[in-house]
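Let's start with one chain on its own, the form predicted on its own, as structure tokens.
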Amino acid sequence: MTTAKRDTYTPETLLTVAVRVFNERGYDGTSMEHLSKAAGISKSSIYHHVAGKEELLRRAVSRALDGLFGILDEPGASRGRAIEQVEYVTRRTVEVLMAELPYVTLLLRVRGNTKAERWALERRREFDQRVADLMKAAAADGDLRADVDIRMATRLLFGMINSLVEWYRPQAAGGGTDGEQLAETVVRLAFDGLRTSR
């Protein structure tokens, strides 16, 4: 008598595998067959946990978005001057990116081809707008240079932060760049150049 392999996957461990495969192959290039092979389980076992790959995508990008939006609810995001708030949000955004690297990487790669992707893009724009509003408030307070276009500065700030997914690897961070140091470096590079000299 042979015993069937017991399905030891949980929704969370399956999600981890799916995010890895989505990031390697691209969401559109990933089939349920790819996911089942990577997880070492049957497709029917996957369907026991989720309705399909789009549900896995939505769960993955939700995890990244929940981390980012959670920052905006932290006391540091609403305490003090607008410049202090935006610096706090920038620092914490880098920290969340590093803590949830595979999930944020996937979030930054969605293109709007599915309902879940369009939802994720809409939420990203909402987060970006909230940070842009903080930048505008800091400029209105006179804490950011008047000779710099704030919309452009905001885009460049997000570009710098988002580019971390392309090169930051936690295992490689042992070479002297810890997460706190990286977050502080991003804040200093961005805001030492943007702040007015008071």
Second form
2 protein chains.
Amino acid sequence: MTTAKRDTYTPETLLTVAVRVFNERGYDGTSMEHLSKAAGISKSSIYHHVAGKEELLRRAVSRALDGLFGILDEPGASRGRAIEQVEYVTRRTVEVLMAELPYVTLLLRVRGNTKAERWALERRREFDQRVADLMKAAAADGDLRADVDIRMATRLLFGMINSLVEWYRPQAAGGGTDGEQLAETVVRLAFDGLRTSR
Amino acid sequence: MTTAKRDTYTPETLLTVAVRVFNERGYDGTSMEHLSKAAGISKSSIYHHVAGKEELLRRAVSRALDGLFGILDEPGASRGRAIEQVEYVTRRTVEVLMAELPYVTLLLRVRGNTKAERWALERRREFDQRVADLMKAAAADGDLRADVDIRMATRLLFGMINSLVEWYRPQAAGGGTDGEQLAETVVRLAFDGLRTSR
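Swap state to the form predicted together with another copy of the chain from the form predicted on its own:
What follows is the entire complex, opening with the chain shown before.
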């Protein structure tokens, strides 16, 4: 028998539970029944807070997207040479990813089967495009190597950053990975390379 | 009504179908029923070729693992300075990933719920460890920057390489991405960095 918990959720705390379940089961594989069980409250209690699972997805990915787009409004993203802006945005993207790990993880796993998912993918592509534009500007300034394809390099850069959701764990054994050092390592690797000399 | 196809499969061609289904549905989510439907032959015909889906997984990830471990036996992986070996292994890993895309994709998605999956994860970790050892040797030679954590850098390097399974498509519109150029871009980005100067 399931003992129903007294519903003390707010839309915000309910979101935390929903994002965890979405990330475990996949959004498509999560039913209102799964959410109700995970939260320990009835489906009608959930409907008291939100219109349905699509609203939960929209709120969750909005949190990730607000964090990411927020970076582009920071002074560091528009000050100085384009290459400085690209490095700034790269560093901050890693930081936002670590700070909003479950939300960004969900955003990166969205498949596009529903309207809310397609909207999320669209917004994500928009962010990627903004960074790609900065990369192009840095290349035009002559600050990026001419012998690599910039579109390819941008995809690899995002590939590296986004791979963090697969292994970065803030509370890992031994106190976890140092977040600040990680952001710095991504920037150094991508822009200065790992080699000392050739 | 399903019209059963005459069974003209070999274990090899059956593997191609199985890997596609595993990658689409996830290994855990694939039943012998799904494989039978996708192949258009009966379950008992499949059992004529292989002992079950675990054998198919083992064969599939073996193909990926043989490709990856094969790199380490090539002269370029043990000749010259450690940094040259690391760059060689990085380039060849990208090439094997592209050449064996569905098999490496499956290997990277294995979750570890069954014995065959745990074996695959174990072997994959072994490969990663071999590359990590090369990275450490290159760092000891003073050929990798001292201001980045080598374990972290190794994870980021693999994160970047492995992200290719998410977006690299050999037959994409416009003739697809140039594979050789892609392998070279990964090496240049990771070891020389994207910046021209500081």
